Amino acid sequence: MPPLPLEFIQSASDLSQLPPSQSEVTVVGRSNVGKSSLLNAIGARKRLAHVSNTPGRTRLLNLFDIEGHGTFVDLPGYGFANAPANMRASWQAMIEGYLLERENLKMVMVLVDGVVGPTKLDIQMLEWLRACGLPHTVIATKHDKVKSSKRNKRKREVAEKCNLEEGDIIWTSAEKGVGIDKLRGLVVRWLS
């Protein structure tokens, strides 16, 4: 599938500042899991979203237009971030408010680090999404960083910890392009 035509629209610190959207997907995950890299890979653009080695650089709701399909929202990461405690606390309220109140939210993409596996915070996020009845899909990042001899075992472990079947998890590598075409197709389908 060709790259999705993503264009940055705006950043907002509150749901009320976002324009309406007919259809939307969003991405959540711990800080430094690769949300920005994945977004860049989906759009096949190196600088669409800023990639940083410092956890916690995404601090706002970042809205991107997917021409002809809908919008994509990049949310701040959870977990460790190089930011003041009061700022990190405000992110939780911002993220929860967005997820619970955003009309036309079709899918929450939950990114987990394929090397590290689901953290306690990832499991809490999945349990919270399930309790709230929000549609979500687990995306495992950094497929290329998992040794090929250990990939099958790793896929079983990640699925088990997420309480899912192996086939329910989409494995990706923003760097090598693994799973990106499949993910593009899914994003278009979710937005339809």
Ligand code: GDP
Contents of the next structure:
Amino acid sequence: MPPLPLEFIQSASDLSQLPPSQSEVTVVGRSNVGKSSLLNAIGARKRLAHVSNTPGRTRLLNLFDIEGHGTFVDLPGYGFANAPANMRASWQAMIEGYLLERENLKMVMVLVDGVVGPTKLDIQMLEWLRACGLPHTVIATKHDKVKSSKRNKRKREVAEKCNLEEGDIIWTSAEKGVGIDKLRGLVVRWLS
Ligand code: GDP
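Next up, the form predicted together with ligand GDP. The previous block was the form predicted alone.
Shown next: the complete complex, the earlier chain at its head.
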């Protein structure tokens, strides 16, 4: 499957600024999990260089159109170690507001670092999504960085910590292209 044509539409600091969409998927994860790399791998992003170079944009909701399929929303990364508490709280409110109130949200992709494994914040996010009954899928990143001799064990560990079956987790490597085609297909399916 070719890269998904992700066309940047707009950034927003608040849910109310987002235009309505027919069908939408979104992606969350702690900062440094590999979100930008993964998005670059699954999509051909137009007009995005400009966006990523704008300071502060990574703390906003960034909305893309996937031509003919629906909308993709990139949520700000959570868990910035040095962020002051009030700033963390406002990001959290923005993310939760978006997730709870966005109509036509078909899937929340939760990125988990395949090397580090699920962090406390990742587990909290998963428990919260479950409690709210929001559809979600765990995507493990950086598959290539896990030694091949350790991969089976790591896959079991990640699944156990997330309280999921191994087969529920999509393993990816933006660097080596592992799982990228599969993920493109899933995004299109979730949106349809
Ligand atoms: P973000 O903060 O979640 O957007 O994370 P980035 O995409 O900027 O990635 C964080 C770091 O992890 C960067 O140094 C990337 O080069 C590295 N990285 C991301 N994905 C992969 C991957 O699949 N394999 C490897 N080896 N490194 C990766």
